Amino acid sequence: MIVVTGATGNVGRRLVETLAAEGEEVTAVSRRITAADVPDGVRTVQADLARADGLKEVFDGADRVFLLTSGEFLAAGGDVAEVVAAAKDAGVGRIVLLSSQGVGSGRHASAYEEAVKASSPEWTVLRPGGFASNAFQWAPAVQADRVVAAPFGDVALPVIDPADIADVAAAVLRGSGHHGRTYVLTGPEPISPRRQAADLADALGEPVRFAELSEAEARAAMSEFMPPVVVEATLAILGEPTEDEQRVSPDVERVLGRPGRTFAEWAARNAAAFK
């Protein structure tokens, strides 16, 4: 049996389905899922990765786990280790971690994985880069405006789409040769700020404007959601990335066969929700 945690984000959730669809066992973890969030056949556990108390249900039966943590995670004291022995208590033999690129950079903190490599019998780690789906913030302006505010209107990043990240994962958890292996996961090519609104607006097949944010605008907006770290990594990522943040990775298309679908794929599909 996989479990799937974060099973009712954009990446757990494509991977919930995904697996159920190839016929695995799967039981979807998130704080407030329930059956109508899941295909029918996969069990749903209510659980909190925080507490520590309630981890023995969630691995119940598991032999393979897709371990993702939310800012809720850290903003409440969880312990990856906890999760991890949990895990491996409970007979699990492989944990596959969702992490960051920022990890390889040095922007974020490598304590989750190191905490994976260390504990857990089988591991692989993802890194993906920034998500296509980060464009879903902009939908309430182009819903009423037509218009995507936005910093740096022109440093391109390979942005990846979250279902190529959830089918990465899917192959992971089910094929073999990826222990001990860290994927570095983006699209196919490097797009822009000033790019991504013209992709929208051929999805839509209307014009959307682009409107460049100062550094200190971009700052104000995002420290309404974010705590000041998190907002101080985001912006020099946005804004001054390395040669490794703006590289297109070959992982994708290593364990998948394909290359990474573009930022416009991903808004063809998702184009209902910024009309």
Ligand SMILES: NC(=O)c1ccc[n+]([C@@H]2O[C@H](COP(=O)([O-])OP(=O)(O)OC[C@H]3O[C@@H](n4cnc5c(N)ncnc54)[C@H](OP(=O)(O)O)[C@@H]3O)[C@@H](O)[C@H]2O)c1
Contents of the next structure:
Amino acid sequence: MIVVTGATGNVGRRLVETLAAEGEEVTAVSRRITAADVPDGVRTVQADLARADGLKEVFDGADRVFLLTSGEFLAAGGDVAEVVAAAKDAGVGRIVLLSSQGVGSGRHASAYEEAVKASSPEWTVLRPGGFASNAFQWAPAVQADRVVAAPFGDVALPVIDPADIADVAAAVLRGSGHHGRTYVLTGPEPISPRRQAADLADALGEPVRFAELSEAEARAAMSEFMPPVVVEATLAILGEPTEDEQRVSPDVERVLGRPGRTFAEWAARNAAAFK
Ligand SMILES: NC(=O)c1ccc[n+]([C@@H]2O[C@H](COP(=O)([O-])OP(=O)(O)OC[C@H]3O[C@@H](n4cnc5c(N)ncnc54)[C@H](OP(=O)(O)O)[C@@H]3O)[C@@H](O)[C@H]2O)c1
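Next up, can you give the form predicted in complex with the ligand of this protein, since the form predicted alone came first?
Expanding to the full complex; the earlier chain stays at the top.
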């Protein structure tokens, strides 16, 4: 049985659907998940991963785990080593960790990855770059004023569709030959915020204006929903990415046998959220 944490999020929801459609027995976990969030036949467990007392129920009967630790988990004092130990005690033999490309470039701490590597019999680390779904933050302004306001309008990064992260995770959870691997996951081409706005316009069939924010304006807006350390790391990636962060990684295509989906495809699939 496979446990999927973060099961109501951008990656986890799709991963649960994919694994269930492929006939896997799945337990979907988040703090507020209900049966309405998952396909028929998927077990749900409401649990806060930051609280050790609920972890036994989360991993009961599991042999594989997709592990996602959110910013809220971190803010609540969550200890990933405790989560990994509970999984191991329950008999889990394989953990696929959703990490971040920022760990490889030294922008984020590597403690989560180290905890998983130290304890899990089999492990695979997924290090995605920026998600296409970060564009959901623009939805209220696109709905109201048909405008995307963002900093560094012409700095292009190969944002990844969370559906591709889920597809890679499913392949790694179900397949063999991925133990000990760290995969950097990007989209198939670098794309700037200005071009993302143009792709959203195409998806909507209406003009969408791009308004460039100063770094200070962006910092103020991001600080409303991100801790300061994450704001600074994100601004650094968006404004002054390294060559590695701008480069398209071959790993999605290596694992899936096809290139990643473009931002335009993500925008077309999610246009309703911007209408
Ligand atoms: N966005 C990016 O550009 C980016 C780039 C690289 C890496 N990442 C990584 O990707 C992950 C986010 O993935 P996502 O976008 O799929 O997630 P998401 O849409 O933000 O959803 C977070 C999921 O985690 C659950 N959750 C949050 N706190 C929890 C807790 N304490 N205990 C149990 N469940 C909890 C949430 O459900 P409930 O609220 O019901 O608990 C939800 O299912 C993070 O680890 C982030 O570091 C993101």
